[in-house]
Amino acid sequence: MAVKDAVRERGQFSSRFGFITAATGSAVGLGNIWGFPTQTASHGGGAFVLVYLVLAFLLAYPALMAELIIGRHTRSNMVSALPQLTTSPMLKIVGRATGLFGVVTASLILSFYAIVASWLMVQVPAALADIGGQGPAENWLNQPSLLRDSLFCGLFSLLTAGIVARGVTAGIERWSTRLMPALVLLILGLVGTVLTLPGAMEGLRLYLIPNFNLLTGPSLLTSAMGQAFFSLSLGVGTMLVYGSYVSKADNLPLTGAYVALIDTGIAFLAGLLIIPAMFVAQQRGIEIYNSDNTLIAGPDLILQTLPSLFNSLGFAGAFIGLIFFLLLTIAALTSSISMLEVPVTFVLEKFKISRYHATWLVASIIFSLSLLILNNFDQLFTGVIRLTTTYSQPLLGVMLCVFAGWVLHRNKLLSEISKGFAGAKTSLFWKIWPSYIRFICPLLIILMFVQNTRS
């Protein structure tokens, strides 16, 4: 295939809502549905709520600037995409191993978010199992095995596949503007169920009312800056790489301000409904507390916590689990196809091949890796989450600050930022964020970085 039709393949979102819908897609994932509420949980309610809100401004929304600058300026992927920022030869081999890192990691993180992912999508035919009286079927689908998951695993990455292969606008923008509307509607009616049933108001009280003295807490700081940072999908290039799909004609900060708003809001959301759904849960005799008196927190709360409280509702709780566990599988969908489409868009670039056949080389190699980690879970699934997120993705986070801070020149910074933007540069932005981005930004992170390596 000729340069010029590799190029055309990449696309373009058609609109700025088909960006949103997109981006905050890749954003609202399970570190949104499944990660938030779990945070909460352990570090006190309210007060974790009130740090994670005041972070996710401090310091995602200038980290995703950062991302979505740098993608749209060089109109590229994540490996290519940095080298263009310098000319130094050092710093062009500094940022092209940096975007090689950053795929690498982002396809690491989808071998095991495929096999989470699985571990909830095969919840919803085990509900409908329930629902139509199939008992053999639902014992099978709710026994964990290296079959089933590796069957659903399978599932779940043909799905996202599939989607990634059709494109930019037939398929990433297509599904996202479908997916997003829908997981919204499904969690607003769970909320408004879950909050009219006994002992959820116990849960909204301790989720929405903080307890101050747990504010100054380092455990407390740093997870929540943890949470801010991950949901939205930062570190890894998934921003960049959708941000290089992006109409020079877009007002970048107010379109980052929306992602960040939007994923901010159905964190918040997915808390008011698992929190007190946690109460609900205690009020019908099933244990939220560990033995060390904390609540269920992480798998145990999702898979077993949760679970139970839909089975105490009788026939009405197999309905909603089914909801509960189709919002999931939603919310990781569109997040996995953010995941894959890093490492397709640096296939495609990189090799001239079409899309359809980068996606499914990529998709395959990465369906190998999840196999890998299924066949020796014990030994690879922890250590492969904590090599991505507790090191790889803080560690890339400060380089993109970097390169967007340092390397990339100042008035290119403001030219490209002013694109769609004609008062940018009189802008309350422009007077904080490039400071910001330089100093601010890489700090926080590695703070974060050292006292999670510590934990």
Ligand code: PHE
Given for the second form:
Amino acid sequence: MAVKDAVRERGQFSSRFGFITAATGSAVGLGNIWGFPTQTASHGGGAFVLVYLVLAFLLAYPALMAELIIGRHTRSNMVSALPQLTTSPMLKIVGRATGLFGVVTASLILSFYAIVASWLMVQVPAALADIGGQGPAENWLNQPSLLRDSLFCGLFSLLTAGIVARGVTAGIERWSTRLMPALVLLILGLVGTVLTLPGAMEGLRLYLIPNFNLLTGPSLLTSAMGQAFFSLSLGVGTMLVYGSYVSKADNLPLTGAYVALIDTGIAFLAGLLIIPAMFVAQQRGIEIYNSDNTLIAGPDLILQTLPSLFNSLGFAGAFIGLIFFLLLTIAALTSSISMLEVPVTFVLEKFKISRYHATWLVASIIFSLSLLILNNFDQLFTGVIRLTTTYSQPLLGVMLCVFAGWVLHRNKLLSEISKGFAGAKTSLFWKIWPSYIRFICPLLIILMFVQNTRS
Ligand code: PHE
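How about the form predicted together with phenylalanine, since we already have the form predicted alone?
Below is the entire complex, every chain and molecule, led by the chain shown above.
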């Protein structure tokens, strides 16, 4: 295909199923399988689960709709989408700046996400080496080093770019429809296995029975909001760009609801896996509490407590470990392709180069950023995470709600929603969502932002 044609040809998901798997592939990631269970563990279990479920639908779903609608309406990348919603020169500048901010944020998120993904991916060959009795190889793979992390981060970035370079249908959609069903099967198999082990029921109780005394803590509320936002890939233009590939014949509010439901469902399943697994580990003599009596969370939980559990289960444990880290790698990969798609569509549409060249150019820049972070880990790693997820994502989220609710004209909004949804005008969605996205969403997000930055 000539370069010009490639640029004009924006690509479109071939079916609603294709879009749903790609969008849930983006949403379901380390945020669900790592973030949600560990946040639940550090906020006392069931109370966090309850707040999260409420917020996912009260806050994240409406914000997701804002991105999908803007994306499908403008059929553009993140930078040129927002200026198209207005005729005011001033607002066009604000829109472009917001878009650029989104592109930079998505790229920075990918630069640290690829590092975390590489820590998980390396556990797959490590488990294979364990099963195959290759002690020295297993030791090398298990021992964190700059060389190991750079190599695996490079490998993960290559996989991500390899998929994105193939385009919307032949790359993103094809791989999401292959990987997502595999992910669901793997997680169901693991939940089924762990729940039969001694100790699991104690974890299940902690996970499912809310302790309402904990509901008052402000950090619980804001953590749940941040988690919902990150989990649905909001604020950085991922869902906007994926929305720009949705057919005009699809019912957007319904499709968006499926994405939110599946994302939340898989986070819930991951909790059913990890919290009971911690208590199985405790039964086997592995420490699961920190010295201050809180449950171990974060990297220590995923990279130490759970591997100790797998080790203690002998040969079967090595297989469980293999499947667990394969699951995490798949989840990370389908999310990272959606992050890379944000800067790639911008570069290919702005500079009129082919998708192939745009992908490898952007992926190389982002990989260099990952290397920079790896080489200056203590100074950069947590800083970049905090900058992007605590500050940039909520701010961008507010801007996207404002553009969907205040800048995009109400009639255009209705006509966009009505495509593929004939009864839109009299629907409950249309009665509630427009004012919701104007007032409640921005207010809630600002509240979260202020709380998060104060803590
Ligand atoms: N939603 C992904 C996760 O849960 C992360 C993500 C954030 C993906 C922003 C794309 C954009 O891991």
